[in-house]
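Shown here is one chain on its own, the form predicted on its own, set out as C-alpha cells.
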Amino acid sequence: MQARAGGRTDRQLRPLRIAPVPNKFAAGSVLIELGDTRVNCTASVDEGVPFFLRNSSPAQGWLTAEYAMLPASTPNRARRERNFLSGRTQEIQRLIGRSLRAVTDLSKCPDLTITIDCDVLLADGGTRTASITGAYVALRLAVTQLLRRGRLKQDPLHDAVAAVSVGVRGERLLCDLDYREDSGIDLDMNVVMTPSGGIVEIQGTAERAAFRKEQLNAIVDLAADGLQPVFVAQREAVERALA
C-alpha cells in the first residue's frame, strides 16, 4: 500500500490553519493553509444590489464570489485572466458563491452586496475546498462586523459550511487530496457540507470507470468525518478574530 505524503492516514486531512488577517478595507479577511495550499479569503461589503434584485419585494441582499490563481501559485507561472475567465475559474467561483448562499438568508441583509474574493497564493490541490472553508470564516467575520455596527438587524447566517475532497484509488478512499494524489486518482469528489452533515453540493468525476452507489455513500461518510475538525478550526478562527 502506497504511503501518503507526511505519513498521514487515508482518512486524515493535511495540516490545517485558518488565521485572521488584518485588512484595513475588507470587512472580513483570513488566510487558510491546507498542507502547502494557501488561499487568502476576503469579504467586502457594498451598498446596493445587482440590477436583477433592485425593487425586489421583500428587499434582499446579494452574495457573490470571485476566485483567482495568482501567477506564482503554481510551478509554471499561472497567467492572469485579464479579459476573460477560464471555464475552470468560472465554475469554482460559482461553487463558492452557491455554497455560501446555501447558509445565508439574503432577506436579512437587504440592499447589501457581499463579495468574497479567494486568491490562491500557493496551489497543491484542494484550492476550491480550501476557498470555501476560508470564505465562510471571512463571511462570518464580515457579518459580525455589520451586526455590531447596526447595519444588519438580524444575523443572516443560519449555519456554517466547509468542503473537502475525497478520492478513490482502487479500493482505497483518500481524504483531502494533494496535487500528486489528485493527478493520479480514479475518482475525485469535492463535498460541501454543514456541521450537521447536510449536503450542500457534491462534485464528482470518474476518471477511468463508473463508480457505484455504495462508493458514493462511503465517500460522503468519509467527507463528513473529515470535516469535523475543519468546523472546529473555523469556530476557533472566528473566536480568535473577535476576542
Given for the second form:
6 protein chains.
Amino acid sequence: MQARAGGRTDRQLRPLRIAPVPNKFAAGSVLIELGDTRVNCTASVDEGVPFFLRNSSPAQGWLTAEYAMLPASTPNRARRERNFLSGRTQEIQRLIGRSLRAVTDLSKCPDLTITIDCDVLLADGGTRTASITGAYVALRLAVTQLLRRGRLKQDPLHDAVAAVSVGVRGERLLCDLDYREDSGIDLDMNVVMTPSGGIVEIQGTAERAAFRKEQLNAIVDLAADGLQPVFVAQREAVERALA
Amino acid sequence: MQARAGGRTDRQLRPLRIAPVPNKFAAGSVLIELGDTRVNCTASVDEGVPFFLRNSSPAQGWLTAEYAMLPASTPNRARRERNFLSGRTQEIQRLIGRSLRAVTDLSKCPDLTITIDCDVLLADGGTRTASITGAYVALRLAVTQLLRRGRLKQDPLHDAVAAVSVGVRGERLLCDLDYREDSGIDLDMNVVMTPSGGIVEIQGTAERAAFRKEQLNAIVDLAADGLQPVFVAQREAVERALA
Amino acid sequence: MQARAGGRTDRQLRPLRIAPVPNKFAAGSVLIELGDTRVNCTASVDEGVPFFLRNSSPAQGWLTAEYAMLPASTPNRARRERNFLSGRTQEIQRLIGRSLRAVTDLSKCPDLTITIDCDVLLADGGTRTASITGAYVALRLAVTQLLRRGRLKQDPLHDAVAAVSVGVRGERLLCDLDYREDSGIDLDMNVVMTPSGGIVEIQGTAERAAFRKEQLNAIVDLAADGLQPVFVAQREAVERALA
Amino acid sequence: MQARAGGRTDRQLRPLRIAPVPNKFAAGSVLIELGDTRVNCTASVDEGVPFFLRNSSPAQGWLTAEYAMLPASTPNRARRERNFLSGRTQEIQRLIGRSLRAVTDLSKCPDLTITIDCDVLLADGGTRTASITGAYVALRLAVTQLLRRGRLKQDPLHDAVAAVSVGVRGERLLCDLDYREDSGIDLDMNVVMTPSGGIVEIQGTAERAAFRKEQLNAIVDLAADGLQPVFVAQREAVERALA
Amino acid sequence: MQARAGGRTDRQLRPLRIAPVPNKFAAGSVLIELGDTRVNCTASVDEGVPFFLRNSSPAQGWLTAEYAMLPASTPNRARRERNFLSGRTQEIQRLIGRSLRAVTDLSKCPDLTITIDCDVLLADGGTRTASITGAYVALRLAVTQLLRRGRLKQDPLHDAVAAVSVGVRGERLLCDLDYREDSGIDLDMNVVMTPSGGIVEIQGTAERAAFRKEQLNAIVDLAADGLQPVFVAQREAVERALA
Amino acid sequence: MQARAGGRTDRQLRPLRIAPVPNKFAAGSVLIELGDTRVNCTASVDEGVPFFLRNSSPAQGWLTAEYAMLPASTPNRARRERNFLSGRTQEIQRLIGRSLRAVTDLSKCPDLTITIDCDVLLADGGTRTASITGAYVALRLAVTQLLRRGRLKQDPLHDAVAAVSVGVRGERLLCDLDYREDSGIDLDMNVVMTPSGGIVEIQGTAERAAFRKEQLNAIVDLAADGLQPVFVAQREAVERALA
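Next up, can you give the form predicted together with a further copy of the same chain of this protein, since the form predicted on its own came first?
Okay, now the whole complex, with that chain kicking things off.
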C-alpha cells in the first residue's frame, strides 16, 4: 500500500494554516495554506444590493463569491479568464457562494452586498475546499467588524462552514487529496459541513465506476472527522485576527 | 399534509414519456416528457476528436453535452445565451457530460466525437434530470447505429444511466419535484444512478439548514426506487426506435 | 428534365403541416413542418416596451423575432451561436420581424412587447420561409388570447402573411426549394405575401448571372399561386388551436 | 406635390461624384459622393484564401466586403461597433459582397482574397447603394492592377454592377432617396443591376402596406433608367484613375 | 549619412496640411495630412455627461477621444477591431483624450460631452501625433461653434496643443519619423506641447539601449522647434474654416 | 508645507521590501511591498514562442507581462476584468513588458516564452512602478534558474531595471507618490531607469498645466537618486533567493 506524501495517514488532512493578511480596504482578509495549496480569501462589503433584491420585503442583503487562479498557480502557466469564464470556474464560485449563504441569514444584513474573493496563489489540489474554509473566516471577520461598527444589528451567521475532499481508490478512502493523488482516483467527493456534522453540500462523481451507498456513508463519516481540526483552526484564526 | 399535483404520492415520479423523434441528420433523437417538462435530446456524431485528445495512446473518443433552454420554455421569456453562458447552464451541461461518460468506455470509440444536445422546450422543474435520462437514450441509439454500420467494433456503453431529483420539505421526502414544489424546499438533491443502484453522481445543497447523514441515506433509497420505472422506459424507447 | 423529390410538380410546395404545440407559458406555440424542414414557433408576450419606444406618443407596442438552429438540425452538427450571431442569423431574424410588423398596427398593442422565437429543429431548405409562415400563426394565436383576456382592445393584425421561396434553374421555375435543390440554383428568391397577393418583402439574389424583369414577374406569379394553400393551412391551424 | 431637395425630379439621382483617392497600400481606392452621402471604398488584396476554400479544385479566389459608419457620419454620433456587429451592418456588408461576387468569376483569381471596405464618412441616405457603386470601381481598379502586374491571367470581372434605391410614397415613385425622404416612405426598394438591365439583387420591404406586382415593375424600370448615368460615372472614374 | 525621404533635414517635419472637411453633422471636422499619413478628425457634441460626472458640483463637461485605423490604411489590410480593442489602440486614444483635456477647462462646458474621433485613412508613421494635432483643430472649431450659438458662455480652451515624434538613431536626432524610419530607431519619443513650449505629455521608450538626460533635453528642444510651424498651420486652418 | 505620511522627506521612497515567495511551479516569484502597496510578481517559462516569432532567424525568445488588480486591492471592491481589459490595464502591462524587454536580449533565449504576471494585492499608489521593480527580480530569478539548468547558454539580461513615480505639486517635487498624494498632483511622471542612470522609459502627463523642460530635468534627477536604494534592494532579494 502506497504511503501518502508527508507521511500522513489516509484519514489526515495536509498541514493547515489560516493567517490574517493586513488589508486596509477589505473587511476580512486571510491567507489559507493547505499543504502547498494557497488561497487568498477576502470579504468586501458594499452598500446596496443587486437589482433583483431591491424592493424585496423584508429588506435583504446579498452574499456572493468569485474564484480565480493566478496564472503561476499551476504547473503550466494558466491563461487568465479575461474573455469568458470556464465552466469549472463558474461551478466553483457558485459552490462557494451557496455554501456560505447556507449559514447566513440574509435578512439580517439588509442593503449590504458582501463579496468573497478567492484567488488561488498555488494550486496543489483542494483549491475549492480550501477556498470555502478560508472564505468563511474572511466572512466571519467582516461580519464581526460590521457588528462592532454598528452597521449590523444582529449577527447573520448562525453557524460555521468548512469543506474537505474525500477520494476513493480501490479499497482505500483518502482524506484531502493533493494534486497528484487526485489524478488516479475512482471517486472524488467534496463535502461541505458544519461543526455539528450537518451536511451543507455534497458533490460526488464516479470517475470510473458507480459507487454504492455504503461508500457514501463511509465518506461522510471520514469528512466529518477530518473537518474537526479545520473548525478549530478557523476559530483560532478569527480570535487571532480580532485580538 | 398538502397533496401533490396530479394526485401522485411522495415517492412517485410524474408521468414519463420518451419518444423517438425522426431526424435524418442526428444519429439519435428523442423527446422526453416528464410531467409538463419537455426536453429534446439528440446525439450527433463527428469524426475526429478535440485537440487535447489527438495523439493520445491508445486512441480515445470524446463525449460531451450542451444544454439550452428555448426562450418560451419559462414563465417569462428567457433571454437566449448568445453572448455568454450563465453559470447554471455550464454547470448543467458539465453534469450531463460527466454522467454519460461514467458509463462509456471512450477507448472503444476511437477518433469519434459524440455530442449530446439537450434543448428544453418547456421547463416545469427537473430539466437537468430529464436531460440526463433522455440523453442516455439518444446516446444509446447513436451508438447502436454506429455498431450496426460497423463504425464501432465494440460497444462502449457498459451500463445505463438516469437521474431524478429528491426534495426534503420538513419531514417529507418528495420524489421528482416540479417547478412549484422546488421553490419551497429545504433541500434539493439530484441523484444520477445506474439500474443496479450504483451512484454515478450525487449533488445536494441545503437551502435553509444543513441536513444529516440519515436523510442522505433515505434520499438515496428513494432515488433508487423512483428510477426503476425510468430505466424500464429507457429500454422500451430504445427497443421501439430500433424496431 | 429531372423529377423533384416526392414527385411534386415545379409549382407545388412540399407537404405542409402546422400544428399547435401545448405550452403553458407561451401565448402562441406551433410546430410547422414543410417537407422535412421543421420549425418550432412561439410568441411570448411581455409587459413594457424597449427604451427607444418609451414615452412615444401615442403609446406603441413592439414586435420582434429571433431565429436559431438547433445543433442537430443540419447534416453536420451546427455550433450554437453562443458568442456572437452570424450575419445569416441576424439577416433572417430581421426579415421575420419586418414581415410580421408589416401586417401589425403597433399602436393597437400599446406597452406590450411580443417576441416571436423560431427554432429550427430540422433544416432541409426553406427554414426562413417556414419560419415566417409559422410565426404568423403563433402571433395570431397570441393576439387572439390577448383580445379575449381584454388586454388588447382592438386587433392589431390587419392581414395575414406567409412566405415561399422560388428558384430558377435554367428555364425552370421551382417553387419551395429543398436543401438539395437549393445548391444548384441560378437564382433564389424569397417572397413574403399577403393572401390578396400583396408583396410584403421580396429578396432575390442572382447566384450566377443577372436575371431579367420578365423572370421576376413569373416568380412573383408562382409565389402568389404557391402560397394559396399555405394561407388555408394557417387559417385551419388557428381555428383548430382556438376550438 | 412636394418638391425634392435640390430641385431634382422624381426620376433623378442626386449629384454623383466618384473620385480616386491616393492610397499607396490599397490596390483600388475611391471616394464616392452621392448628394451629401460620402463613402470611402477600398479594395485590398491578400495572397491566400480562407480555410473553407483551401484545397478546392479548381483553385478559387475569395471576395468579401466590410461596411462601417464613422461615428460622426450621423446626426447623433454613432457608437463604433467594437464589441459586436449590429444586424444592419452585417446585412449591408453581406449584400455588398454578394453583389460584387455576382459579376466576378472567382476561379479566375485563384489563391487571392480581395476585401472591399466601405467606410461611410457621411450618411444622408443611400449608403448601401453608394457603397455597392463605389465598391465596384475600387474592385475594377484593383483587378486591373493585378492584371497589369501579371498576378492575374484572365479578367475575373464579366460585368459592371451598381445600385440605387427607389421609394414609393403614395402615387409617387422617387429615385435615390435621401435621409429625410427615407423616413416617410411606404416602400423602400434597393435594386442592384448590371448596365444591360440585368437584376443582380432586389430587396423591397413594405413599411406600411403590401405593394403590388405593377409597382414592382415600375420600380425596376425606374432603377434601370436611374442607373444609366451611374454606369457612365463608374467608367469615367476608372479611366481617370488608370490614365 | 543617409538622406531622408523628400530631401528634408533631420529637424524638419514632413509637409503638413490641415483642411476643413464639410460635415453637416459634426461640429468640427478636419482632414490632416502629414506626408503620406492622413487622419480624419471630427468633434461631435452631445448633451449630457457620462454617469460618473452626473451630480458633480460644480457641473462638469466631458471630453474623450477614439482612434481607429481603416483597414486599407496599412501595407497589409488591418483587421477591424470589432471584437476587442488592442492595447495599442486603447493607449493611443487615451493619450489623445488626455492631451486635449490638458488645455480644456471642463467646468466651462457643463453638461456637454465632446467626442473626438480620429480615423486613420493612411498610416505612414506618426498617426498618433497627427491625430492630436488634427484633433485640437476639430475641437477648436466645435467649441467656437458652441460659443457662437450661445450654448457655451466661456471659452473652455485656454491653450493650443500639438504633438510630434522625435527619434534617435545613433548620433542623429530625427524629427517626425515616417514609417520606414520608425523601424530602425533606437529611441522613439512622442512630445505633446503648447505653443509657448510647455510640455503636456512626454513618452519615450528606449528600443535598444537606455538613453541619457542630455538626449532627453535635446529631444525636447527639437520638438519645440519642430512644432512651431504646426501651431501656425492649426491657426490658419481654424481661420479658414470660420471665414 | 504639508508633511508626508510616515514622516518621509520629499525625496524619499516609502519603505520597500522585496521577498521571494515559495512557488514550486513558477521559475521566479516575489512579493514586493512599497509602503502599503503590495504586488505579487511571478515569472513563468514556457517552451515555444508566439506564432509571429516562429521561423524568425536567428531564433528569438519572447517576454511579455500581464497586470491585474485583485478585487479587494482598492477602497471599493474593483470588478474583475473578465469580459474585456480596460485601457488602463492594457497600458500598464504593455509598459511592464517594454521595460523588461529593454534590458533583455531575446536572441539569447531562443524558443522560450517568459511571462511575467503582476497581481496587485493592495493598491496604495505606485502599482505600476512597484510592478516593474518586482517583475525584474522575478525575471532575474527565472533566468538564473534557466542558466543553472543549462536551458540557456548565455545570460540574456544585460542590465537591471526599476521604476519610480515623481510628482509635482506647486513648487514641490515628491518622490514615490502614495494614493492620497496622487490625487492632488499637477504632474505625475513615471521614470523607468537602469542603475547607471540610463532612461528606459519616461511618461509624464500634465494634469492641470503644461510643465517646462527645467522641471523635467529636476524630475529625472530625483528619480535617479530615489532609485539607488531600489537597485540595492533588488540585488539583495536576488541574492537571498538564490542563497
